[in-house]
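Presented as structure tokens, the chain that follows is alone, the form predicted on its own.
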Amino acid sequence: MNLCYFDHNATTPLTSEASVAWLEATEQSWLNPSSPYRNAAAVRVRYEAARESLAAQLEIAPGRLVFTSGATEANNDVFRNWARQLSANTLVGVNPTEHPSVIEAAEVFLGRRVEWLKIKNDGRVDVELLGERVRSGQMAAVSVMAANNETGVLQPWQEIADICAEANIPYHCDASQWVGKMPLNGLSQCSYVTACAHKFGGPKGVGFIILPNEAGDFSILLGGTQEQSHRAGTEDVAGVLAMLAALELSKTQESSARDDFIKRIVVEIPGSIIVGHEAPRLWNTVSLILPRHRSMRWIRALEKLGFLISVGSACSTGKASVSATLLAMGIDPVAAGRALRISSGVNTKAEDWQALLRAMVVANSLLDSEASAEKSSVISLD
């Protein structure tokens, strides 16, 4: 059978040019670029003009750019570098919706100095409210993300860069779900940015940081002199070069083939919520709250009629019952406990969007009918 995948959100296929960049690499671009001898040299050449392809889309200065695992080790070392480096007597806003790699980096490394900021009933960080705390001067420093990797909703992070440009306090946005899917433009003007190339269509297990400019003693990992002294470790240039190799084939896309099925699964579905419907969102998201059945049985249900989707971010599918995204923005834990996330990809057709419908209308007959029979069962024993 055929499985029809609708989890983009926790990663994507890699797409044949990436495969093709990253086997040419591995091939023919082997050797340490960090050797000193003139082969090696040649691979340096082409990894530095990896980086300076990546910062011309960014917009910022190659010095910026460091090569990281991905989003996951980039977002800790920011914490665990403004643990060292900011005042012990400041606070750092931290959104509560953002991925578990920023909310339990920024829990362990800075405990009571963080700040939940306040969200929003949609999951948007209130700005108004922003921009009274830092002006306050008690904050140091922000983190919050671009897009949200659950619900898709877009957060205003142009206008919290601006707010802390002129408060000359660091801003830290993980974008790991905005690159490859929107334009780039605006990221340099935040003081961190995270990414990685999975979320995109490139190879797992490499991404990236944009740092300031005057980060000259952030450190990620310590034994070499790569990466401009932040980041030790032989360099990754098959998985830059394919990382690259992906987000040029990125775009942004119309959502009219989601819209579409958002309109008729709240039809067809009864006492379906879509989760965020009244904040700006990522074109490929549904965060869809079912009036019946919990996550992992219509998780299940759907698995066997050959679509793959999930209930949130896959760093912590196990770890808790419910969403915390969900629960930050007031979404009571029983409902939360039936909420799906629904996430396409760049080769995801409209029909396939139908398809999906059709299976969620037939899942939700099924899953109601095990119920009645289950219900009947206990009865019959009583």
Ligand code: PLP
The other form holds:
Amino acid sequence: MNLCYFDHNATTPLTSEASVAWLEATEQSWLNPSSPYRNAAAVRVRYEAARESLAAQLEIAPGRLVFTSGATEANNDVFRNWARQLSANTLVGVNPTEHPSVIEAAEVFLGRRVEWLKIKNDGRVDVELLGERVRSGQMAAVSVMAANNETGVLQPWQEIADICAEANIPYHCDASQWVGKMPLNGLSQCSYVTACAHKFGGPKGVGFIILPNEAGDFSILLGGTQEQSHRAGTEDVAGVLAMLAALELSKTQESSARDDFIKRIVVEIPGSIIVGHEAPRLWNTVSLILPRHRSMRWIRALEKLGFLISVGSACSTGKASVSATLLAMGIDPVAAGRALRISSGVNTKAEDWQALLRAMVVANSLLDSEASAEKSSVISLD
Ligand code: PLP
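Take the protein just shown as the form predicted on its own and give its structure as the form predicted in complex with this ligand.
All chains and molecules follow, beginning with the one already shown.
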């Protein structure tokens, strides 16, 4: 069966351009760029050219850009370094709807120094309150993502960057769901930005972090002088070149097909709720709470009908826990247990959204019949 993929916020297929770039670099530029001969220097030149090209797109000096194994690593390292660099009696403001790689790193590395920021019911951080807290002088750093992986809600990160810059404190923005979907300009104003290639058609296990101009002793891995001594380890030249090839093709898209889906699903399945509908959101994401049946039942029913969709964050799949993001938005845990995450990609067509809508209507009746069959078998057993 041809499966229709609606889980691009979990990962995207490698674009053919990225695949060609990866294969070419793997075959032609496989030498260790740190080796002492001229052929290796040529690989170093390609690698540094890639850094310059990405830095130019991000409007930053190449020295601020460090390639990493992805966003989880980079997010962990922001908090590990802050724990060491920031003075012990200060607080760090963290958005409670962050990806687990921020939440858990903040909890483990900073513990009681974390101040969970207040968010509004639409999922956005309350910027006025944040401004007050920052100006009170007690906050030493802030971490708020650009776009949420579950709901697609866009945070007012440009405003937060200004607030933090005025107070002269570092601001970390996890832009993993933003880069490749939205314009890059403005990210240079954040002290730290983290992102990964596999959310926009690049390979898995490659990403980057933007560091502040004076990153000092910011350290990711020890044991070598690669990445201006911030991250030791032999460079993934092919991965980085493939990431750049994918980024070149990525673009902001129209959300009209997604918006039509939203308009119709709430009519076709009455009682459906769109999470964060009052907030600006990514063009590709729908977080939907259905009136009946738990998320996993929906996912299985839709997979049988040929559609791959998700529940909450991909990293928490398999855990029976309810989405922490939805709970932080004040959504009732029972309702949050009926939430689905639907996320399209650059090649998703309007017809795919329409087909998904039809499949959801079918799945709804199938699940209703299953539920009433289960109910009557329980009654007959009684
Ligand atoms: N941050 C956000 C917002 C994400 O959506 C993800 C991936 O799901 C990550 C971080 C982790 O990225 P990676 O898979 O590169 O470790």
